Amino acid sequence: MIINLYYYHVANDVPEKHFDIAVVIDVLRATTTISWALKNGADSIQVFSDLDLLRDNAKRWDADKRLMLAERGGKKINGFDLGNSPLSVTTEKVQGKRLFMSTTNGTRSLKKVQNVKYLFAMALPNRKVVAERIMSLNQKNVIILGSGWEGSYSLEDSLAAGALALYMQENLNYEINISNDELYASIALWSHWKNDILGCLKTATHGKRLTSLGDYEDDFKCCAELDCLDIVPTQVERGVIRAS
């Protein structure tokens, strides 16, 4: 079997064509937060690009069984329960609850490809299990979508895209066709930084942006962990993600 693997840096780059599987990446920090929230027992995560729409949907949910998460520019928005940190979505806070979530970049990317048949959220901690899930589905065309930063290129998302692609090439018994230069560049990026993931995240412009906002050292360490989660965040209905 041949799998065609594409990579696009940001949502606006995605062409209007058919893909069987979409994998959305936002290392710093939406897809890392989503992965850890589901690992820690969240019932589901509903993603929004629009804050007013998020509020309207959350109001329809039992107040004891919901949390609202929102971030813009790396900062938590006033009036919401949580921001966008994987360290904040502890079992005590998220167990059994639906999380209504909107972030600067990641949730927009998830909305962009919500009509693809199979949609997964990936971060570095669940890279391996997402790769293995992709291979188990026996589909042909796979898009990896980075979330970037407000429409521009993201070093850390490209790093993770390369990590996913190279794992699939080296560990799974299928022919992988790298279908665009962006993904070749991402594989080269991963090969260069794979022994210093934390260093790459801090070198990235968004990493520097977070550093300028406060002490995010523990967030960086969490986001830099590799293959430590067995959770595959999967869209089960449009805009709603559950663990699988």
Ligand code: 3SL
Given for the second form:
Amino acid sequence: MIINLYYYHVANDVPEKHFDIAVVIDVLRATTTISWALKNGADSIQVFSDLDLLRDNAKRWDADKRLMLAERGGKKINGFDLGNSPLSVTTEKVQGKRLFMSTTNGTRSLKKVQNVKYLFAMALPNRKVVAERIMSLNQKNVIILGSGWEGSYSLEDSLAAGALALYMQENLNYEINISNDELYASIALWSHWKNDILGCLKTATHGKRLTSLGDYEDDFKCCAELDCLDIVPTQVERGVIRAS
Ligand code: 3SL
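If the one shown is the form predicted on its own, what is the structure of the form predicted together with this ligand?
In what comes next, the whole complex appears, and the chain from above leads the way.
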């Protein structure tokens, strides 16, 4: 079987085409946070673009079993329990809870492809298990969607798209058809930076934005780890993600 693999940098670039599987990436930091929250025992994550809608939905949930996470421009929003750091979603905080989450770009990408049959969130720490899950599903058309920054390209999401595509090409028993130029460029990017992932994240515009906001060294290290998580964040109903 041949798998057609496409990459788009941001939600607005996604064409009107049928895809069987969508993989959303926001290396810095939404999909890294989602992956770690699920690893640390969160029950589920419900994603929102709109903050008022998030608050309304969260209020209907048992207060002991919910957390509200929101970030805009890299900063936590006042009145929310947490921002968007993978280090903040510890077992003590998230165990058994639903996380109501909105971020500048990552949750928007997840909303954009929420109608695709299989939807996964991927970051560098779970690249391998997501690749293996895709292969196990026997589907033909797979879109990888980056989150970018407010509609423009991001280096780190493209890096991870290339990491996923190359892993699938080199390790799995299917023919992978690289189906657009964006993905060829991402593979070249991964080949260039794969031995200095941390350096790539810090070079990226959003990496520089985070550095200008404070000490994010530990966040960078966490987001730059490769293939250390066995969690596949999977959409189970529209907008709701669970570990599988
Ligand atoms: O844009 C997003 O979705 C966020 O991941 C950005 S930040 O890393 O939390 O600043």
